[in-house]
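Given next, in structure tokens, is a single chain: the form predicted on its own.
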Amino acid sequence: MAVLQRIKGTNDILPDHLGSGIFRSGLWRRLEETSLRVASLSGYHEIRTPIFESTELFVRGLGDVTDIVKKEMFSFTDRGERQLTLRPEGTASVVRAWIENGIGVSDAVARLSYLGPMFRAERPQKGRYRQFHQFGIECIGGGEVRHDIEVIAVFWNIIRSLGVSGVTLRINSVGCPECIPHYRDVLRAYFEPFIGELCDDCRERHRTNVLRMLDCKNPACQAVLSSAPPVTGHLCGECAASWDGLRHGLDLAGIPWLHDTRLVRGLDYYTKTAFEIVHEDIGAQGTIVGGGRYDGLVAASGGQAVPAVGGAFGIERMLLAMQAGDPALSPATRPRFFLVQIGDGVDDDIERLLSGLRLHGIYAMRADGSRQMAKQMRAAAKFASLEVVFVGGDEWNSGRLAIKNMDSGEQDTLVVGPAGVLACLLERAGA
């Protein structure tokens, strides 16, 4: 019987002991709880939404013209002859939730994050899978400004605490129902000689959304594309004053920029401002973190019209940017102890420490199987632990404490005070 495999485009995150590159768990939890911790800083607290939703919450949101929609959705038909869509992002599902739990009552403006797998049925490559993980954080009822510029901080500040460098932040405004057709317009007028040397995709925008061609990525559009005039000198009164707004705003918060007049970010629901952090060293897929303004999306999907910001990065992505920075990228969880036996008659003290050490929140571990000292010194290199206990020998029957720094191989012997060998090394633990 053949031996079943996970579908294409799906990992398995595996212990970080076991698994390589970026698909270790330790390192997916030292990633969330991180941008959890960051976010909550700022208000953010997290919410948790269904893996499925109705599609027709995908296509109200996200447009019926957009590539996710026409081409990457997962959707079926369930029991009851209900139309399902495996969530290909979270924002849709945020803004349900808001309205259907009645949020706004009790919050004005709602800072909202979240996490968890998406599902897209895209070609997989590296940093793009079918089934991949977002985080994100939503802004609902945050109509000023500050709250693009609060929810562009929040991300930045991640990236800093994870480690992350080699990154630009890279904004545009993308108007508003007020100015945008007037722009739709100026944008087709311009494109019209072009269209016989655009790609055909570029075609089919003409027609259905022509923003989204200043979002092509085939090199033969690229002249064309690069001299189609910017929608920042057709903003309307208020779309020109918020755009003011945002650029002096990241200024004050010391937070670098670029104007990239072609980013218009893919999906229908995006007003005013637009933004990527985009990383140099990760490859083709670079951009790790877009959002921005949505002011239209709740009032779309059947609640009252208040303004939303918002963005989200690809987990996988950001690994990849991580590794960069680092290309060990050392495991998160490692031993702090590592107990290895010498000689008998000593199991019961390593049953006794172990109890103690986890007791009090120390990671600990020992051996399985044999006893000798070369396959125990394996073992507590491959779970990367930080220092080896020596129990039993002659030391450790005279009452000292023989330890080895598994980084830099120094070793050190303690003697054991009156309260015995499990407080000395919970002192050296600082526990």
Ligand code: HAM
The other form holds:
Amino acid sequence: MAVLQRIKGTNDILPDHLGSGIFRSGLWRRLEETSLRVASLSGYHEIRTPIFESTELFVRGLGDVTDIVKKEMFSFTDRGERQLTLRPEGTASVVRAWIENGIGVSDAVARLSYLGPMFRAERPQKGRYRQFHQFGIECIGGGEVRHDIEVIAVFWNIIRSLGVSGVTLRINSVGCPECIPHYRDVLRAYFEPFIGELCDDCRERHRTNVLRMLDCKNPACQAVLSSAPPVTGHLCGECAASWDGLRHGLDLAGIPWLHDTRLVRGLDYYTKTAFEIVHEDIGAQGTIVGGGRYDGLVAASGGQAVPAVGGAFGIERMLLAMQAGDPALSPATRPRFFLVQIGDGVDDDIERLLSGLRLHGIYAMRADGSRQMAKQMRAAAKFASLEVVFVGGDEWNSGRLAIKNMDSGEQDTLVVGPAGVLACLLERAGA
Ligand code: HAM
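The structure above corresponds to the form predicted on its own; please give the structure of the form predicted in complex with this ligand next.
Every component of the complex follows; first up is the chain already shown.
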């Protein structure tokens, strides 16, 4: 019978010692815990929303001319004839939950974080999947520029805590309903004489979503696009003040930024601040973090007119960025001790030690199967164990403990004190 395979654009994430590259669950757990912890330092705490919602939520929230809504949603009709969609992103759901749970009543400025799978029917390639995962934060009710800075700083700090380097923060403004219609006219008029030279996507967007033309990656369009008038010359007073405040605040926070005049983002809900954090070395899918202000979304979703700002990163892409700096990506879960048996008659000693170590919260393992030394050592290496402890043999019998550091290859001999082997190992592990 043919073996069933996973769907194209999805991935299995295996235990560290079984997986390879970025698809190792210990790495994921470490990244998720770091992200949640760093975000919580600024008051962002986790919300969990359903993985599917009514299709209308995303059509209304993301905009019906966006690529996501037009061609990338996994939508289906359920048995009750309801139109449902696997969430392509988190913001629309978090806003829905904020309204539905009356969160604004108790927290005028609600700071929420979330993580989990998202679904988009994009063409799969490295860094782009159909089921991918995001970590995001939303600051709903935060209408001041300092909230924009706070959100960007959370992502900046997560990146630093994960040891990722080689990233650039790109910022722009996408204006507001007050000033952006005029800018759209300016852009449309600018592109008009060149329309015959541009790609099909650009031609369509010239009619439907002219801002997104700036985002086109087609080499043939670049010369025309790069000379397009920047939005920042056409902002209303309020958006211009916000744009000035953003750059000033980032400078104060010591976060370097680059003004990307063509940064417009792929979702329709943005107003004023738009930002992305891009890694220079992970290929075509180098945008790790994306976000911005979305002052109109809460009202458009049926809530009060409150301002909001947020952002999200792709977990797979963040791991690719970590891997760019550390190609081996050291596993997150390593046994502190791997007990290797020498000779017979020490089975009970090993089992007693394993129980004692685990009771004290220490990750400790022994080999399954063969008692051959080479096989046991291979098992220790497979799990990326930190130290091998030899149980049995002459040293053991004379009250000493032979321990091998698996990274350096160095061997140590410890004299076991009156408190016994377990106490000796606990002390060594600092437990
Ligand atoms: P987005 O730019 O669509 O924004 O996605 C954010 C990040 O998710 C991207 O920068 C990328 O790292 C990752 N991502 C997106 N699509 C894929 C894919 N197919 N495969 C792998 N990774 C992907 C949003 O989703 C907004 N909700 C962000 C936001 C939150 N804005 C305000 N609040």
